[in-house]
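In structure tokens, one chain follows: the form predicted alone.
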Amino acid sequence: MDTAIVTPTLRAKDYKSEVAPVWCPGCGDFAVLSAVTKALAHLKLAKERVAMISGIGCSSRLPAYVDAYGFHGIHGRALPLASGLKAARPDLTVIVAGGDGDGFSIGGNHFLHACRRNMDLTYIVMDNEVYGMTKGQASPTTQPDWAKSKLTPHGTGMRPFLPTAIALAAGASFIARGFAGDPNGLTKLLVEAIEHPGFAFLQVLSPCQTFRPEQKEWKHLVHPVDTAPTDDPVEAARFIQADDGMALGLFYVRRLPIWQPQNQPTATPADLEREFAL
């Protein structure tokens, strides 16, 4: 987290915006707004050293929602803005939103280059396995034999992203999954999130009501991480691949070099390669 002005007396509600949110009721990202602002008011974050960028989707509107510097960016592009903010603004706490469709498909290729690149930034992932905002689509991380999108009436018969596997294998530093039925678990990572020095990754499981109404069960799948978060990429790359997907907690975290681009002429080759040396 960037060193910046705090303001002790603000609390969770005063990061609130007056703009209402429109999610349909029992939707999992009104837990994730409420963890976003208690999260700032834990921290003492002053709301002019805070953005809030996000692309397209339901839960891409949490800028509204949040009172701070926000930008509801286009489709996909939310990590590409908030890169850019970044550079420009070092001081600033950026925290990026978006959902799997967002950050997964059309915007997959930033995701990759972001978790490689280790800009200061928290990446939440609002992950619900569906298109919300259009209707009930399969999104990236939906279940190959998912069939009640009248796109897919058969599944997609495709295997579905694996959002932390994928943050892994791109280089982020941060990799935790969280519970929009579990508000205190997720805003202790979140406040984590924001604080870890680099790229963020924190995906959370934020059940859709409308379109997926059986993930209602999530609620009796998720479990917490057993093992401690690890600094071994290749430790990490072993639980990863034998998640079921439910669990919660950090998985991998790691201190790795920042970029920031008036530090790029001062890297040697030599420091790099001390620097990433497994």
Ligand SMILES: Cc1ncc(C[n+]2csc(CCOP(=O)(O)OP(=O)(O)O)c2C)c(N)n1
Second form
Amino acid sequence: MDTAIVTPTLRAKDYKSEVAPVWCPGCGDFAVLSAVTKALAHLKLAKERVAMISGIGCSSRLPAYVDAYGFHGIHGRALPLASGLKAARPDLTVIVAGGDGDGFSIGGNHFLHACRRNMDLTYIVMDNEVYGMTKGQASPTTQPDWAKSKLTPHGTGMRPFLPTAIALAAGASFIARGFAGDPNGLTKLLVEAIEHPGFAFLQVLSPCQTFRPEQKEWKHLVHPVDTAPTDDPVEAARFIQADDGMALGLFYVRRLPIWQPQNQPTATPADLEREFAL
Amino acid sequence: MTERSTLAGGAALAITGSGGSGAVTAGLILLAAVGRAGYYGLLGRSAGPQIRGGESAAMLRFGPRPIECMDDRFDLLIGLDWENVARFADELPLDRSSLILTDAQAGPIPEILVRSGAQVRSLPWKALADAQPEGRMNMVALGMVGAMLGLPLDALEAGARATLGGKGGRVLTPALDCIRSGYSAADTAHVPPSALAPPVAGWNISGNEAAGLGAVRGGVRFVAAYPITPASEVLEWLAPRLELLGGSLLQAEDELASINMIIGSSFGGVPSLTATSGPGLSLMVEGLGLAVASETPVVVVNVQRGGPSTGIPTKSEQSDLNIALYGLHGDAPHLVLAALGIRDCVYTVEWAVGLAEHLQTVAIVLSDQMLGQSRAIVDPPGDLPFGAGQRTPLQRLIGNDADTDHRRYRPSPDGVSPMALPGLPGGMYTAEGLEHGPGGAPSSRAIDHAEQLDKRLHKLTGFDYGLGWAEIRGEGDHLLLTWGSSAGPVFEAAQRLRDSGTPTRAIALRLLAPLQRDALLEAIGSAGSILVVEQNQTAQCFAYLHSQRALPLHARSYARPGPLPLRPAEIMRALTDRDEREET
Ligand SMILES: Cc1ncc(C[n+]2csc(CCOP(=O)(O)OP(=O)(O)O)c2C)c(N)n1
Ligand code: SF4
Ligand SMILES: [Mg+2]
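Switch from the form predicted alone to the form predicted in complex with the ligand and give that structure.
Below: every chain and molecule of the assembly, starting with the one above.
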């Protein structure tokens, strides 16, 4: 950026758009929105250089509430949308946001490959262990015996998906967990995630007031991670497998090669045409 | 070759052989050679289902005028060996005036080919090849056939250099020796190609390469895609060349990803494209709807193959028109185009990119295996001959500082509103797949839905597409109407009919949606006999044209599925032989 131009310092609320959230009162996603705007203000990012990308779900509504460029795409495809944007526009800060259904179920394959591709993206998953938007079905992170959905009246009978373990196995270079009930901790993690060069995965425990009211208890269950973040995947795997799912903080961070095309033009299409001449 | 009277005007020949016999390589060299001898040419290939190796056939037709389709029959069949050739027999129509050239050591000629009544000559290719160090029978046969066709030796040598040069001297040197050996052993008087003008500055290009070139000419600098037959060569051509142009290609994890990736890059301001075939297009349709709703320009080149499902991956068919037209849910107007030939792949894709960018929408370009994987000697395609439209050049209307109203989806007289690109202060908006108001905020109000639906439809229907919507040749009371790659055999059928005293007009549609109905009805005029020709089972285009009230009721359909190519003679028969082919 041109240093001669003095950008007035923006406050967190300057990053909020005028669109009123559709979220239920008390939804954890409000706290995530605030943390995002605080992190952007803290990092002094110019609004027009930030792109918020999402799929479909309650949580995926977040981009419209941030005063930046945004794309509210289709269910499960936020990561490819963001990857294409970042590939074409490395100058932008690209932040992807969505839910556990969007990211781990319908978009699960993209999650694996986005971790592996390690583009410089920040991926926030607001995990409420439920499909909020479609009114309360089990998601990949729902406990096997949760029987409140009519679709799975006996529970899913399947062990939940371990997002942090999968991110590690798939090659993510930054793995952390935050909690909507800990806004300061969440903002700090977000700042670190955005600053991290590479694919930063941030799982955010974000309670669903409406369909998982029992998640109010989460505030008594969460606890800070008791060790410093490691750059050793073996150590990280041991920690993640022993984790109760409620540890908050940065688990693993490592510098890994980033996939980012940066080609300078050395030819024109007319130059290329010569190869066809007899 | 005095017995082959057609040769002065070119010839149609096929080379068959099992995996490793080099039939396709010989075909590629021969194509390059006829180009250097001043002919136009078309080289198709057919491969068995094996992943690598296996039997294959190269089919070459050349002549003094542009070649737009395969002929009805082959003059020459060059059998390097006969293993599994029965799998291709139906693609190799021969008759009593055809000639089969082979080596007695290749074994007995399969009964199915003998039954055609074709004459047979046995030639000592194997012995000549064995006499050379590293000698290869395909190169000996190539040299000898080249001599029989009257091609200059230096054209054959140049063709070999152009085709094999990359493989180094260890391959090229013995190949050249074998070509010379076969050439001088030919027992026919050499017919010099004196009737031909000096070689034109022709191009040797495949349809898939042409599609790639059209993309970059149109401004595409980002491609995301997942490999699939028969589209992969578009991607193979583009990957290294996009790098030279400062762009890039991203190999995605699947087509759900690739379509969304190009929507993302296009949102970022970079003209973007993907290439796929039927199964991939099926996976992309939800993403295409997002591009339509969010008004993000993207282009999909769909190289059709036999369907449904995995179908016949290596063979051609025009059966994806329905999904291209109707595959998207909701009222989702978009552009559907079809390339009319190998050379036309350049133009149609280039135009599609311009239109998609200008109209901020989706363009699906239908090519097919026949176009994509065939090579041709063609005149170099100059500048887009029909791209004018309303604004030249066709390009995206990008928001800028001077805009007083940054509402991304605000209605405008032509339905196109400026698109701010990330980085423009003040232009911030959230692109939406949810229905939205003019500023982009989600809305389920009837008034917003109606306004945005109209905006997205009218920007397409109100645009002046100029002359590019179709290619029209000839005049006559008879009319052949077609789309996409069937244009080749249709144009030739119409030409032959005209030559034999049946005035026939041919119309090939390049722009299928939005259909240029008024222009089409005017071009159809009062034709007394109308036949709609296409390569699919259910007459998809015929049904579409009727649904748009764009066809007189007496129009008939000639539709048949792949994988066998449509040939001019069957189209002529279908047009003239009304009773037999009366459409129900
Ligand atoms: C292709 C497709 N299938 C299904 C849906 C319906 N759908 C919308 S949101 C959603 C689940 C959202 O769950 P999650 O991502 O966890 O978000 P949350 O609402 O819990 O924040 C589903 C199934 C859809 N929009 N698109
Ligand atoms: S349903 Fe749950 S996740 Fe969705 S807005 Fe309401 S509280 Fe939040
Ligand atoms: Mg959820």
